[in-house]
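Only one chain comes next, encoded as structure tokens, the form predicted on its own.
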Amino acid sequence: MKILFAASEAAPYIKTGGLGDVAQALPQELVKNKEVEVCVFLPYYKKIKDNPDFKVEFVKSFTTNLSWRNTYVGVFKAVSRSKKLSYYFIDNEYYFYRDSLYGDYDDGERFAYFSMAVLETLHEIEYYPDIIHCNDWQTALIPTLKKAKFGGQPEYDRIRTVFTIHNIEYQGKTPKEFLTNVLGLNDSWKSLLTHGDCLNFMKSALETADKITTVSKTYSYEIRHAYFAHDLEDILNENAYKIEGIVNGINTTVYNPRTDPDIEQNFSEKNLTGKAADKAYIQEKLGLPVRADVPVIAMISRLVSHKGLELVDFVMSEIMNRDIQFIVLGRGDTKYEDMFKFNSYCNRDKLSANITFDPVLANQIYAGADMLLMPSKSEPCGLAQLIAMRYGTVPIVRETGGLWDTVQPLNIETLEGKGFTFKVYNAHDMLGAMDRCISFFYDKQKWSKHVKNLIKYNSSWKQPVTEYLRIYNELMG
């Protein structure tokens, strides 16, 4: 089975966020199955094409048309050493060349070239996939471009499609007259592409798509509802037949902290020294009082609204008359960014605000903190909760997506569950159940056998893979 995974990120090569670590993690999975080949097809952005630890190799190189654009594509190549995963990267400095990813004003055309030049790009090289996994606004387009532009091929018509959606809040909106100014594609695509007042990128894959998955079971069935389907809940619902939910899996060799080469000491569930040697560390590091017997509650998140940070900003101020220590690590909208930086001024000795975006602190920061919280107003699957408990800290959610999916309740009599849930999106619902997870935190020997119980929780891609291969197979019948 061959199977083409097209992203706009995917680490090691790219990443800012989820998805990049998605598209990392869940094609090195796959490739185990002796049957699976996979290749990731990139934009060859400039921190890919600068970084000289990347040995990529040209391939060739051809143009293709956007609407009246003739534009260039290179093909740049990358295999693993299993040689059943291929990296495929698609050059234009005109349009990938640039120092941030995302946030351009012309980001509707980017990746409508992009998903044009990965089409191109299978008869150039003759490589012919049995399944396009796309993923997110930025390859939506593919599953209708194959249709539009290539339909009629027996090549690509033999293709099936998987398209899923990793936040259904950044669609892909453009224009009206990029239909034919851009994608070149006459009246009769109109209707299918367009929503509202402009083209839906993520409409059209909804339409097209052989299949669409989300990254969560809750969060499939969430989207068709107004209140988190930011609009498309009548298009979900007319194919809703088609739509499956799959929550993610980690990269359990790349977050493990038996071996984990960022943090100060590694540890397993079988001795915790090592996370007590990380809780001071990072206390030490992030210039707070070096303390066993406070509780340190982490956020690693983008600063933004969905996340839950309002909720935050409510009630700070009693978030700081508790004994414990709040560590913020993210990047976002300014006014959450400000928030954080004017209560760590105030309370220097409590909250520690550091806006970045920091692989390594993370790791240091998972291994260090006893909990996180991830109040989120949406989520559709959440890494930094798996991640977390793979490091023994304990998460404090709300039950929405694959928060609810991956955190149940955690009974502090049995210690069945993994940790401190609220269901109303509240503020003082949130501080209860941190205050719940605090009260638990002195109880040290109930406290020590749970966080062994978390750090030996299952959240690999295993199970998730062999959902997605029973997709595949059915597609292809």
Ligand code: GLC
The other form holds:
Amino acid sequence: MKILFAASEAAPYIKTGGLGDVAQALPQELVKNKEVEVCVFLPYYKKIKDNPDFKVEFVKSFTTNLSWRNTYVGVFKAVSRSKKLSYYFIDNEYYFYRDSLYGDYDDGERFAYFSMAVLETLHEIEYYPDIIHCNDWQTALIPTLKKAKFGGQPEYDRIRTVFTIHNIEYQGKTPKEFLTNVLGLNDSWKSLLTHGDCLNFMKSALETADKITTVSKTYSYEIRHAYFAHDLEDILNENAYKIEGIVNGINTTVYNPRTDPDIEQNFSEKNLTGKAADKAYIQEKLGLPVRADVPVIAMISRLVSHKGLELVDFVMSEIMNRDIQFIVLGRGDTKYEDMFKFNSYCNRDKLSANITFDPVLANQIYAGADMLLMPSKSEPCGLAQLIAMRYGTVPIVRETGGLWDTVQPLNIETLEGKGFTFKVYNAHDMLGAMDRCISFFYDKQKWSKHVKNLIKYNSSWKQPVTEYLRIYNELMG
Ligand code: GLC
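Now show the form predicted in complex with this ligand, given that the preceding structure was the form predicted on its own.
Time for the whole complex; same chain goes first.
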């Protein structure tokens, strides 16, 4: 079985968020199955091209047509990877030799180009996969372009497409003129690609992909409702028959407190002294008083409102009134960055604001913290809670999407369940869940028993991979 995995980011080459983790781990796990071969397609960004650690070889170059444009496509391939898992990079410096991945005025054109180039590469290198697995809006045009530009060619017609929604909020919208100006498609494709006043890449994928998946079960139901769907609920309801939710795993080899080289002291469920040392280490490192008796609450997140930052903002002064320590790590909207900076200035002993993206520090915080706060308004899957649990850090989450699927409410009598949860998107409900977790923290015996249970909990990719393979097989008939 040959799978082409198309994404706008994949670690270790390039990563800005959870998609980068999934696009690394899922292909790696898939090829552990004998009959599976995966090639991952990525844009050849500046950050990849300029990194001497990544050795690539030139495969070939050709041109592709986007409307009137005749555009260069260079294809590079990573050297010395296994035959079963290969990485291809689409090179075009005009589109990808830039400092950041997203956020430019011509993002629509850049990723339309990428989608077209991926499809064009197949006949250029004479490699036809059974399945093309696309992810999020950046690769959402692939199923439609496959039909529109390559329909009627048997090698392309037999390829089945899967489209995974990692986050429905970002859909890839462009002005309507894009249809002819950039994609070079005639009006017969208009209704398929149009949604409201613009072209909408994600909407077209929902219509044309053979299968739609979301990264948790609950999210697959939530997005059929307006509250979560960012205006795509009708399209999702029409296509409900082909939607399925599969909760992400984490790479349990990379995220392993027994072996993680980035943390101060390794530990396991057998002995928590290492975790206590990691707590003291992170407190010291971040300039907080080194105290074992105070709960350390961490937040490792993009600082944007749908991650629940508005709730935290609303009750920040109340949080600071408690005997706790709060560590935040992440970047995002200036409003929230400033809120944390200001509050840490006023509460140096309680709040450590790390407004940066730092994977090593992240692991040290996962290991050293007692609790992880994730009060998302919506959460397609969420990886931080899975990583936190693996490091024995108790999650406090809102009951939504993947958080609801992975963090069952803890019964503090029986110790069944995983963490502290709240239902309503309300700041004081969140604070209530935090307070319940803080009280439980002082029940020392039960707390450490629960921490040990969490470390044992295994959210590996084993189960999700079985489900993806089932879907691929079903599509291939
Ligand atoms: C997006 C979602 C997040 C999910 C990740 C990987 O970043 O917001 O919830 O875990 O994709 O699928």
